[in-house]
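Single chain ahead, by itself, as structure tokens, in the form predicted on its own.
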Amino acid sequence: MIAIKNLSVSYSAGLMKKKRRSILEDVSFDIQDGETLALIGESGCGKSTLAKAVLRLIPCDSGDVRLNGVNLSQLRRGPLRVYRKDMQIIFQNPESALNPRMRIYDSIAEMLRIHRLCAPRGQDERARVMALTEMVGLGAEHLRRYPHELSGGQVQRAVLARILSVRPKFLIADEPTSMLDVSVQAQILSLLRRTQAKNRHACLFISHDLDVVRIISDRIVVLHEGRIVETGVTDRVLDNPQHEYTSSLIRQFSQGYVEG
């Protein structure tokens, strides 16, 4: 579904942003259909760019993400906007992902207007923003509403709502959980994988929780640095990893000391 070869990027850096600082380097995975691939690492290690620039939504000094078969990296605005819809990203702070002035449906709706899956603002629109909706576990009585006026969890089954509404083919969930209190987290991540089961998408899943890794998790990738330095299926990297920095990682986590 999505193959990641030699991905490399680097930053501006320095007074005159003249110097350029790898955040990546030499990067390669792919991911299959229904496959869930965890991310780990600490902060700062480049987990969030790599996403980012999978998605093209950053530059990238070399390399090629290719979507079955079609280099991405090659393409300009207007023929990758076709590819748009079948990636999405579930970012950490999910108020940020929705637009604070729109109401709950039209955020939900903006993704069908924007992609022409259906009439703008007929029978057939408002019929599957509620198919949407009760999908994840929102209320007709949400979609009246405005970001601010929902909690954490609702927001997220929101976003969740609006992404899964384009039916994507590979969806990056970038820490879903990590602003959500520890009730409601068990919620979420059973929504994805029940979306996951039934829509087969291939996931890129980023965290420092490892026991979420662990319940949700086909393979592990474990970034330090910008380099990739282990990868496994998910329970043998987690029970008997193979590099020093994967041990030290949990070894951390067992003390409450990893930070995302």
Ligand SMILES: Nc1ncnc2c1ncn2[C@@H]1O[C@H](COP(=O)(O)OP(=O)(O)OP(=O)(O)O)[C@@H](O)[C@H]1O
Given for the second form:
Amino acid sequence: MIAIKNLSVSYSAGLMKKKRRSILEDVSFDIQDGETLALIGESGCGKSTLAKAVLRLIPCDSGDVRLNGVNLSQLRRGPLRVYRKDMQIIFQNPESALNPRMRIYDSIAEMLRIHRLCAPRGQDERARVMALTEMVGLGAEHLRRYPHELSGGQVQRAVLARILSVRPKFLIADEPTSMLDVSVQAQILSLLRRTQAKNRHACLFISHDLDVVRIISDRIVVLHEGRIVETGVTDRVLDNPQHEYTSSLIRQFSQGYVEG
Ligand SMILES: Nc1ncnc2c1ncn2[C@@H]1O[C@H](COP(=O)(O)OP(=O)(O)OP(=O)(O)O)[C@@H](O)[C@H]1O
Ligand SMILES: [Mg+2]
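Having seen the form predicted on its own, can you show the form predicted together with the ligand?
Starting with the chain above, the whole complex follows.
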């Protein structure tokens, strides 16, 4: 349902505007409804760049992204806004995802207001925010608070409530638990799995933690210096890697010095 085809991205290199540095080259893959595809690769290989390019938060040199057959690369701003609702992202650093001057309640309700899903500040809005808060396991007492008054895990739950309020068809999780304690990590991951089982959205899960990847993903894409070097069903890729780079990633991980 989400199909990425021949995506290439470059950034301008240095002061010379014309000089470009290629970050992603000819990246193609697709993800079905209800499927989780893990994107792995060492720090700097282009994982977050790919996430931003897929959501059209940064321009691409070439290639296209299709959601249920609709080519998002060709949409103008107005129609694109409709599709933006269907594609949401959770970032590595939860604090930066919420407006520090907004109470948690308003951060969650804001999405409903932006996308006109219910009357602003009414009974229905309140009921929906409460239901979402309960779904992600965040106590209602946190709704009056500001992001800095919550723990990292609580903020990530609030971020998830905000995102799930619009029922996205496609969710990107860019190292969503790497800033959290191990115990909180497990809770957030199980929450992600439960909501996906319920909503059946497609998920691109970016991580350098192969233990997490094994539990959460159906398939894996391995990115090396902006190119896909291997892709396949999770257990096959991790137990029987075909590419030397994948083997070296797995080796480094088992020795505990992969930095992501
Ligand atoms: N806005 C930008 N302008 C220029 N170069 C950038 C920009 N953003 C990222 N880069 C470069 O692009 C490359 C890929 O960065 P990216 O953030 O996609 O890596 P990553 O795989 O997500 O790494 P990590 O695992 O550390 O998060 C890096 O070399 C980075 O320095
Ligand atoms: Mg990154």
